[in-house]
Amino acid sequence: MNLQPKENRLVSPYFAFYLIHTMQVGVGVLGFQRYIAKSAGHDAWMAVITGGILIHLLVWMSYRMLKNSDGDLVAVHEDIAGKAIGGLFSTLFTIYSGFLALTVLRTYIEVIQVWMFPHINTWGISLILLCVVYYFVSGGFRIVTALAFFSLLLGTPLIFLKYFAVKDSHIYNILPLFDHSVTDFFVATKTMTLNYLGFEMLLLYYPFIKHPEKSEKWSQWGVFFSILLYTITAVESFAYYSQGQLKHTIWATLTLWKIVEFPFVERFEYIGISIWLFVVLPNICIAVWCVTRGFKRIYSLKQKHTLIPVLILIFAGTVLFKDRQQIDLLNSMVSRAGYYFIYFYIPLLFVLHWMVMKVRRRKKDA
């Protein structure tokens, strides 16, 4: 049986724009350029667009499923496989959401350790940030949505800093166009997966959107804004850096912030990283909320009872992944899991659910 939230816990349809976009723009935008350039070189910015178009299609599929099930991912799984087996698949998605939150948190902590405070303990900053996450998530979905809204307001002005890099860029660095094979574009598109992950959280918070069918256009606009931001950032980076420089630049966007100059501040990257906390925080909060929501839907456990154990497990995870190689491994694992989930599982689920609904309608008509 589907658990419908109360009216006072719902958010307006246009907030889907902020929820979708906020989950797709986090720590990934600070250093994705190097990874996609490994396969497609200066043409990799095109893979950003092709990957984004696929995300538009997947969002459309998700809305079709959710409308037909009149619920969330748990309801879709139960429609297809029953409560027991469907609950198992829903549990796997819930665990995946937890790893997504862990990946974002641990990667942001690494940014702080590399760029600001090299000697700070991982467990200390993790504990502080998770306490903040607890404060927001315990307030409910509306509070988490409000955080996503304000994160966009705080993070958007940083887009204008790209002007400083554009002044010293060379457009010839991204020429000639279409200089790589289809296979190279495919690999680059696959690499972009981790940056576009997060929209699939829609599968759990869909019932919390008032008149959810009206939110689809806002979700699609959220994806479009993410594509636009990633494309501008990629083109700017490929025009500024040579391919040789980009291979050795782990945090390309952060390095570009170092050239920002104002009369009243010298090291702007410190300010940028601090502001970026408000961009990253909703990523973690939405994913953690989805974990607690998933356990409530599957096992009827209250969200306030599962929140602290989930945060403790995430805290343990941040301590276990210690160096760059281990954090890279974590990112690769989550990216691979997300790749198979969004590009294979969602289309498969879409087809199976369509078939189940079609059979049910026939039986009902008969």
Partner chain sequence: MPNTKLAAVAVLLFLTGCTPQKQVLEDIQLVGVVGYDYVDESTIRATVSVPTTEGGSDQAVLSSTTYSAKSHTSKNIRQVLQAESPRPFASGRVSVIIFNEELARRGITKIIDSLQRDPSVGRNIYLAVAKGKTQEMLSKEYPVGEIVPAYLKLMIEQNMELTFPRANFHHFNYSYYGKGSDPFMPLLEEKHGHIRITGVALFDHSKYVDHISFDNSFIFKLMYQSFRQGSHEFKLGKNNYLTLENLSSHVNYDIYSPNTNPKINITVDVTGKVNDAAGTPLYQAKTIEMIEKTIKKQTEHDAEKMVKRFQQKGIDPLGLGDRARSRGRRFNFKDWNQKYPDIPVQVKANIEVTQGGIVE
Second form
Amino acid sequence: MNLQPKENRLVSPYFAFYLIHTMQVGVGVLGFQRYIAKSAGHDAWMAVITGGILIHLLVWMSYRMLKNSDGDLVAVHEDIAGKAIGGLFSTLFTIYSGFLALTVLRTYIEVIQVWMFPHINTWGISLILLCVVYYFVSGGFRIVTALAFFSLLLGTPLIFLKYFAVKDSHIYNILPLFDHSVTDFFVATKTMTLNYLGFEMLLLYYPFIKHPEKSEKWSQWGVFFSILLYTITAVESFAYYSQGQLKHTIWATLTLWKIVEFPFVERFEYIGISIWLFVVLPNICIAVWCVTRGFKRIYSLKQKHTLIPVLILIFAGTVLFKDRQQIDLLNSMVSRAGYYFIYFYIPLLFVLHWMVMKVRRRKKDA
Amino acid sequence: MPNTKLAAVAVLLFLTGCTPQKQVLEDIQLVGVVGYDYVDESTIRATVSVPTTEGGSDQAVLSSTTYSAKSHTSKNIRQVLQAESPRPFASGRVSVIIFNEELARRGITKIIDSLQRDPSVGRNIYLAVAKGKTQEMLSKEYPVGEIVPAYLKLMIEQNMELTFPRANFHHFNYSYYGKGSDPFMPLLEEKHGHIRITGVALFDHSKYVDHISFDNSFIFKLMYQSFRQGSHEFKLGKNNYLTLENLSSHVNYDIYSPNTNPKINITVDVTGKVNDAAGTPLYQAKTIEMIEKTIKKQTEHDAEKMVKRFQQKGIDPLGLGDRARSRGRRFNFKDWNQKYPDIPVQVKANIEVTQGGIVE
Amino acid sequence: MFGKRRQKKQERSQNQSSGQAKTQLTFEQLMEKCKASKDFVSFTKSDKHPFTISYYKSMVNPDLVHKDLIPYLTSFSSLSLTELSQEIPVENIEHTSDVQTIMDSLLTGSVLVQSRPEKSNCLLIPAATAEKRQISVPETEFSVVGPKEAFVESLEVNINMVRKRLPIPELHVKEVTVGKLSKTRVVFLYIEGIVNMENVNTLKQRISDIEYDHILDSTYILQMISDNQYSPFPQLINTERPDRVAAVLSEGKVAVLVDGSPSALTGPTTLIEFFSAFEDYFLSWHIASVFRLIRLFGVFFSVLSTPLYVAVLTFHYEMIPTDLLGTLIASRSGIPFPPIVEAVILELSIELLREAGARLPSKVGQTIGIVGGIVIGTAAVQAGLTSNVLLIIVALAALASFTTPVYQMSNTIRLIRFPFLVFAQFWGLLGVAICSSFVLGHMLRLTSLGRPYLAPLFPLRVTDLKDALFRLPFNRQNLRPMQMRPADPARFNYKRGIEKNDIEE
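For comparison with the form predicted alone, please write out the form predicted in complex with the partner chain.
All chains and molecules follow, beginning with the one already shown.
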């Protein structure tokens, strides 16, 4: 079984920036403000920053771990728990990636259904979007990376739309600072980290980066850029909406786009949602790619053989989750899994792997 | 390879069967203005103004027509209206929503709630209160060269650039859902074959309680926001008036001890020019000083009177509570609301007259 | 995927060439075959002169035969063939008895001289006529300033035009013959020491792998050696300007010239290159950069404008600005068709006009344009069949598509807006986004001679961006594009290039 991908399949280290960043920015940006404001009110924007700093730390841990194991999560698992049990844990991780893809896709479809086409069938739009996903993922990791790159190119300019809200904003809304208790702050930080989920896919695509150890700086920049984006969005939303209004606004970012007006187009949210396809696609594609790659690594299944069944399962999933409550449930389930994964599992793995490596080195020396 | 292509084409053809519902521009009625009237306790009447065209595409003439119906809920009205319309109504191009005075006094919560939920309704649409029935106001024709929806929208829009404070649907939601401020909107009246803004309709949460006259809206705007246009007439002496044209105004709030013993200072800096001061020589430094002093005095007096009035009615269109919250930790709105009517508010106006036009 | 296909192709070609070997002719059979054609002549001047002369009347230059050949043959009648070949004032005379060579040379215009008619030992004297067109002004890639030469149908003249611009021995010209019936001479040019030999080898491999009976133009080759033959996007540039060929050769690209074709192919190329006209290099860099951006805007406008019109009018009436709403409602009122039908009708009629204009002689073609543009358009609006707003959009979109300097690309652009239209009709703006993502995915997968097609955007090569969307001044263009992985990346010494004197020096 080939552990190391071929040279011409690798991507340059700086692409880690795009891969990490696009995976963190997805449907969450469209409406995370309400959730973090629930606990920490107008101070919640600071939770965006503290949450981000924790992510920096976790990325650092992942890199230490991956550098030592010279491979991916599957290799780390094998180092620690052996092939059988390690394989089990790796399988759980791949299933989690699959659910991540499902959540993003289903939530995006919900946005389409609520904002653009109330009458559209879930299965129809899901099928066509999965066709696009198939087209990209079957092109291999380079194509998926390229998609992440173009996603940033197309998605980032949307941040400038916030300008339209500036003249109706009251910056004093985020004052006074530190008006909430530490527990409130902690809860908001926890909620916020869920938006940063997705960087952990790094654990699987790490070997596909050329000179992966050089990519750490780019990954950290990617996380930093995500923090910047989320902070700007949060501060602007808090200044633009009153806290009471924010409580009633499910998709604060989308609602903000409603006031964008150009001489040639009004009501920018329709364009915004369409462009958002390019922001959402790399999320789904990277996650789906990780699922197929995971199965290849664990069970030596060919990626082209697993891709279609995985897409069919995701398709079935999108049809299964029907209304707002179920989608919310799916979201909170996946975020909880992600929460435990990044906050408990990665540090645990980090410590275990460090110990195993130390023991081995000692054996070698002796 | 050709097989997969074929399959892809087949899937696409198959998918075309499940496309979203079409809303072709000419197959729908684009509602431009909605007017709500009070009928009785449980019934409201809605009147919509819709643009229509006559003639082929080459020499089409735009005009507008109205449909009117009454029902118990605002969504059901649509069904009733539909019964007399050639095409389905679409609410995505609503630009102005008008509430009849009586309805507004009883509260507009229900209507606001359903508007707020509809994704096709924009956030930069205007809400207004009308004296008299909106049905009558909308069904008349106005010789202004514009159809009724465009007329209303443009009229409100340009006034908000000038002396009327900015207030669209977003601002309304901001105060309506937020704590520590109350919404306001233009008050419309039909007079002499035109629709005019006669004042600022002030709300207590969802209920229309008071209004200030259009003359005073400039003073209100000075305190509400910083802006760069608009003009106001001041009395200089007996039978002697002058008009101050605002070039730039800036407002600043100082709120002392918001949690315990609040005190508010509002400072307004206005730079303006005086164009119309019949009979007063505008080239003497002394006169200018005199004018500045008079304007300052009047502005402070009018503004303080206005705030006093807000406090007496228990409404807060300036958002004093919202501003006070940002100045103190652990702010309590209940306490604030109790103290609100008696909080000392002082307005200080700094007026600077820079020009007197192009002749001396 | 392609590897496999190519492998199969190779196997097939091996089978065929071994099949050909079996049908080797004898000399007598060849003569018999040739004599079956009316334009083949074979004669002996008189008994005194033993030489037999045979040639295709249509292929040789009669002047040469009459003035430079027959007089020598008659005066040196006693010499042997070898001695004769030294006397005749023509170069490249071949002395052979190989039937295959004889056949090939006869068919390309050589004169066959034998000492005795039955003997296969003979001289082959090249005397081909060079019937060719005058070198004329480029038509599809016209430029207002700059050289006004275009390639013609003669390979020698074309190579001459390139070599004239690059008079260095490193300019290599390699020849391959392809086409079972046409025996077309295909040459590829490159500059040794600059080019990456990998590109040359890929190209050579692909050209010699071509299996087809006739190759009549370089566009045949263009399609046959494309990395993905199913793609609507051209993957090599087709140009008729020798100056452009010289310029890209010095960037480290490879050019292909085909005998009988007035255009060259250059590669590897990128998508961006299709939107750079060669005239960009004749104008100051600010102007050139703006023009490039305008062209790029033209592409987006041409592809997206009609689909966006259809999407907005069919699904998203909310987006139409208030001031435009009245105009649009008025222009759409009374039109019996939905926007998609209206759009397809107009798009098709524009394509009809273009096609009719292209097929007819140029003078009639102009009339067609005027008749179509003014008469049909106005009539359609007056009859209430289409809205005048769409008429403007479609006409502008067509205009925008013609700004693309490479003809193949402008055709592709006009073609791919039809799928966009279909998607816009079914899923509105979202459909346009979905279709764009398909196109993006397709372009990401494309390669040109194995090099990524979307470079320098992806993979991002900042140094290549100097001559992509913008064209920076020449003193900044110190590096050849990385896309080609040139053997020698430096164009000139950058330090010396930007060295500046002090104010007073």
